[in-house]
Amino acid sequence: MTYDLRFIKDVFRKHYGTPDALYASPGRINLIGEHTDYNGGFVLPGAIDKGITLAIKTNGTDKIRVFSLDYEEAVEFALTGADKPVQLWARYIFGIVREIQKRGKTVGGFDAAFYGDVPLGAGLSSSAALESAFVFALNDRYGLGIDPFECAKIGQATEHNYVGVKCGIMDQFASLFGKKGHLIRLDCRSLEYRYVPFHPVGYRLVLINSCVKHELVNNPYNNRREACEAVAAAIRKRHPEVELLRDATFAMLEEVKAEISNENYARAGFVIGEVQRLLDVCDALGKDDYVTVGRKMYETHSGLSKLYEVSCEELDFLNDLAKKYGVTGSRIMGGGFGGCTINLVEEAKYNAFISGAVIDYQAKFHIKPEVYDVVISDGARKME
């Protein structure tokens, strides 16, 4: 993101005067590791160069006043009281303040203005970028001494308690812990992490948004999770050490094949394979072996489509287009049933891929897909 600090200062001045400080927090991508989080596995996110820019100033009152340039809307709420704002975007800020207070920390009234260039609904975690910007800014402005792990948990709790989204911690973690030129291998069970170098010289990361989100019936996300838990329970009878599918092997899965449905067998097979694929990708990145990274991305897409069954016609078509235009790696990014593919593209093939994919997709579905180039960047930070 090109953080236009003069611009956000001007916006702030129109509403609240001169800001005390400026902050920024990014959205994120996840290179590989889908549906592994609730199975205790690994994910491989990275902060990106698209995010939220925030100007803030303490106001000496018991009121919080915030202007969103994206929605061209202002809200005001009290430091105390249970009535959350009507506007969804404001509930994230309300929740951050309340979750900080729950932890025995004190913040005063403040004025803030923000804008972002994280595309909404594209799976780049615009909500986590907003949460992380505010928790980072308030922690800094008021000297609260909250460590970054707890800041991520505050963002996650905001989603759970004030927005109603039972998300994992990956999005907030990536937004706060992001490091330029590195992805983060996060263990979703222990929350241990390490930075993995990402230096794709001669390649570009690009997302293609299908611009569709299919209506989901019978809560397929919960169904997938229940399937994984059922298989883990079946394996645990023979192998008590298997707490989650992350602990299982293909050999263990074969032992219980006759006891579980074909559908659950396929779901579990994808997850066990995905855990290993992520580790293989980390090894390949350590060697700058982006051909192997790309091959593993295609394997993940195939598994998400055929075994986990969370793809859709549009996403499979985009994946096929990537193969057609010689893209090194491509897969669904996110929960599925719509949204984006993430693509690792050689520089020499980039223009032909983008122009061809847009034309071919629009001809097929009568929808123009959106294209987002992303660069792995730093996490939340103070700008001045």
Given for the second form:
Amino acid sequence: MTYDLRFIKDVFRKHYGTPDALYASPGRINLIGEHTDYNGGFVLPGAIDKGITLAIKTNGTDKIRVFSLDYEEAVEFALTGADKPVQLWARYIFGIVREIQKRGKTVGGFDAAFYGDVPLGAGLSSSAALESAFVFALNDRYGLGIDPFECAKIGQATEHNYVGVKCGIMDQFASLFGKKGHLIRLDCRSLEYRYVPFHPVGYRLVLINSCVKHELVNNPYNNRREACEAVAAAIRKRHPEVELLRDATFAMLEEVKAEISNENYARAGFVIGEVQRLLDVCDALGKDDYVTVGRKMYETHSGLSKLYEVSCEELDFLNDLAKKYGVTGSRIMGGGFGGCTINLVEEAKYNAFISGAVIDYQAKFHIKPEVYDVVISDGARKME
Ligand code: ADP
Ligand code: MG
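Next up, the form predicted together with adenosine-5'-diphosphate. The previous block was the form predicted on its own.
Entire complex below, previous chain first.
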């Protein structure tokens, strides 16, 4: 029921009357480029056909009233002031409004109702969909003239300052800049981006959610970042131009092998490989060569599992199942230790893979995995 405009209008009417306008903003996938963002490398996200549908109306008061259909809850907060709503979902909207105001822009009171169909907490960035829907809608309603990049930064700042998630810019960027039939190669250092054609004719993209999230001890994410920084620093002594691992080559890594731990050698090897793999995937996409794309996805999975060591039994099992059912490409999507695999599957193999994988996974782990089909689609937009 993505972007059901009649439905959201009816919901809005029950609470606030007739909306002025309707907006939509999607979640995202990332085809390849994992743990590359903090190494200054590239990511390759695309907006998906699932997102937030939002109806809005200015109300001429100094109050903001919002109804979340999915939580069946209405929240009201003042146009100014520091009192955050207690509901987490409303804090995203509060944060968006405050971050817009911090930038010297003025919004008025409004009423809004919204719902979404991006699974929450599954790694498809439902939170960015929510932020982007509101920042896009308010920017448009009030003619604020905030450029889309700044809109993405407003979403990111909301996560940092009002939710406590220190995320990068990819999710909000993809939600706002997404384009049907395209992925976006984003350079996480310069923030330059380029649309890459994505026309997987005869293939489907499907995510399988392992539905596990392993409790992490000793903060492995920070540990990985530190490993990357340590290797970049070792290389920099010989090659001053190497600011981040994105600038390093395998040859440079070999030069410092004796100076770094085996573990850090493996970690850095993954990152250097991943930066290159993403560029190779972009080349392959330009030629509609999805067999190569798929092979690179498997390579990424293997690297995340064996070199970067951020996989887990469940994700490795899902990856093995993909191989067993002849899936073209499969890998962990996201930071690891749980969450989804993203799979590029030939249409003819889709049914056997999905039904087989669900049964096999459930038999082994006694957890029913969730399956999300995704189609690369447009980013945030006005619907009516
Ligand atoms: P994700 O990986 O999906 O972004 P997060 O934990 O970052 O996971 O964000 C999920 C949170 O975003 C939810 O707990 C909720 O507060 C908010 N959210 C996302 N989608 C919706 C929705 N449709 N309705 C209300 N809140 C939502
Ligand atoms: Mg999120």
